[in-house]
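Take a look at this single chain, the form predicted on its own, given in C-alpha cells.
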Amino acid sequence: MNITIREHSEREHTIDLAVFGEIDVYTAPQLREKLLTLCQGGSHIHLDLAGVDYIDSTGLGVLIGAYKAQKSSGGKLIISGMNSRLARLFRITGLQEIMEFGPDNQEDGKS
C-alpha cells in the first residue's frame, strides 16, 4: 500500500499534515521521517488522519515517537479526522488518554 503525506502551513509555528492510505510496516518509515523532521522545531503539528483507514502497531509507534518528540521540544501533536475504527484503536491502546485530539474525530469508537 502507498501513503501520501501532504504538508500545508498557513500559520506561523503550525504545520498541517494530511495523511492518505494505510500506515503500516511498509509505509510507516515515510511518515516517521516526515514527522520527526518537523518535530525538531517545536511547532504545533496538526495531523489529519481522515484519509487513513488502517494503522498497525508500527504506525502507532511512529505516532508515539512523534508525540514524545513534540513534548520534549515544547510543541504539540494534535490528531484529527479519525474514523470510528481508528478512534476505537486509540481508545483500546489507551493512547486517547495521553495524546491530544482535535474535535472532528468520531467519538463512538464503534465499527
Second form
Amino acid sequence: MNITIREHSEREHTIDLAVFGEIDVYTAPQLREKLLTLCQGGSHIHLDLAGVDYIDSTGLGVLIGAYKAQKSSGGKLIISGMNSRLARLFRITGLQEIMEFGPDNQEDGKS
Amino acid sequence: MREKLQTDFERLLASYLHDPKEENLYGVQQLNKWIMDQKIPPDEVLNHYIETLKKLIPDLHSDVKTSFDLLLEVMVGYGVQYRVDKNIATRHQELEDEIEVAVHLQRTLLPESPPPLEGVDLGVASYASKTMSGDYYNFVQYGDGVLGIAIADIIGKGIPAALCMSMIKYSMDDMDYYQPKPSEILQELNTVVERNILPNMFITMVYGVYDSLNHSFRYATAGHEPGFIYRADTGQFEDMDTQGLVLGVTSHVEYPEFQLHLAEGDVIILLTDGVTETRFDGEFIERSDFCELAKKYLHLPAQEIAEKVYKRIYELSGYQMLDDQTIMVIKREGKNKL
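Switch from the form predicted on its own to the form predicted together with its partner chain and print that structure.
Once more the chain from above appears, this time first in line as the rest of the complex follows.
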C-alpha cells in the first residue's frame, strides 16, 4: 500500500499537491510529513484529491492537522478533485462547512 | 555462579575428551539451560571454555592458543548484541505488562451493560481491532425515565485513543444537568477536546437523550456516521439526520438537535465507522446492505441484535477487522412487523 505525492509550485504563493492512492493509517504518515514541511512555508496549499479513492479517519486527521496549521500561519488549504465518497465524508464530518474547496469536486452522492 | 560454569566445563570436557560419545554431550543441554537462565553472554561462556581447555591440555599448541583471541574477539561482538537484545526483551515485557494494565483500566471506562429503561430494550456490541479500542459509549441516568446515550469514535487507535477516551468519560461525569440538552453537551465536550487534543486527532460522537415517558429520542451529532431508525409500520430503515462538526477541530461550534419519536417495535441503531467501512471482497459494505442484514435479527432482544449483526459482518469480511466496531441498539418494546 502506497501513495504518490506530486508537487508543483508554478503559481506564486501557492503549492499544488496531487495525491494518488488511498490515504489510510499506513500511508497517512507520508502525507503528514509532506504537509508538515509545506505548512511551515507560509504558502497556500492546493490539495488535489482526484487520484484518491478513499480516506480513512487517520487520513482525515492529517488533513485536519494541515487545516489547523495553515489557519494559524495565515495560509489556506484548498481541497479539490474529491469523488462522491470523499465529498460525503467531508459532509458527514462537518468539515465541508469550515474548510475551503476548489470548484472541481463531485457532487455529494450517497455511497 | 562463574565457578559452576568452570567446574561443569571441566567435568564435561574431561569426560568428552576421554570418550567422545554422544551420551557425554547430554550434560551440555542442562548446562546450556542454566547459562540461558543466568543470562551469561556468549563471549563469557567462550572465555570459560578456553580457560578450561588450557587447564586440561597444558601443552596445547601456542598457535591454537593464539587463535582463540580471534574467536573471542568475534564473540565479543555477539556478546554486545546479546546484551542489547536482552534489554529490548525486558523493556518489551515491561511495556506488555503496562498495556495489560491499561487495557484493564480502559474496560472500566465503559459501562458493563446498559441500564434498564422502562419499555425500552438496549444492547451494545463493541470490539477492538487491536488491544485497545478507540470506540466509546456511555449511558447516563438522569432519573424519571430519562437516559443519556453516547457513542463516540476517537480517531487513532491504541494508547493515544484510550487516553483521549478517559478525557471524554470524565468530562461527561463532571456534567450535571437536570434537563440535559444534547447540543450543549456536545458543545461543552468540543471545548474540552479542542483544548487538549493533538492537531491530528479528533472525535466523532452522537449524544442523545431518550425519554421513556413519551418515547422521544432527542439527539445531536458531531461528525459521526449517521445511525438508522427502523420503522415497524413500514418495515423500512431510514437514515438518521446528522449535522455538526467533529469534536476537536475548532472552538465555538453549534450542534443542531434532532428529534425522533419511536412507535412500538421501532429500533434505533447507532454505530461507528468501523462497521460501515468494512469491506466485503474489497468493496465497502453499502448502508442498504447493512439494513438488509440487520433486518433479519430485529425480532431478537437488543443485545442479541447487536451481537449477531456484528458477527455476521465479521464473517462476511472474511474475519478481517481493520477498525474498532461498535453497534448500539435501542429498541422500543412492542410487536415487530417483519
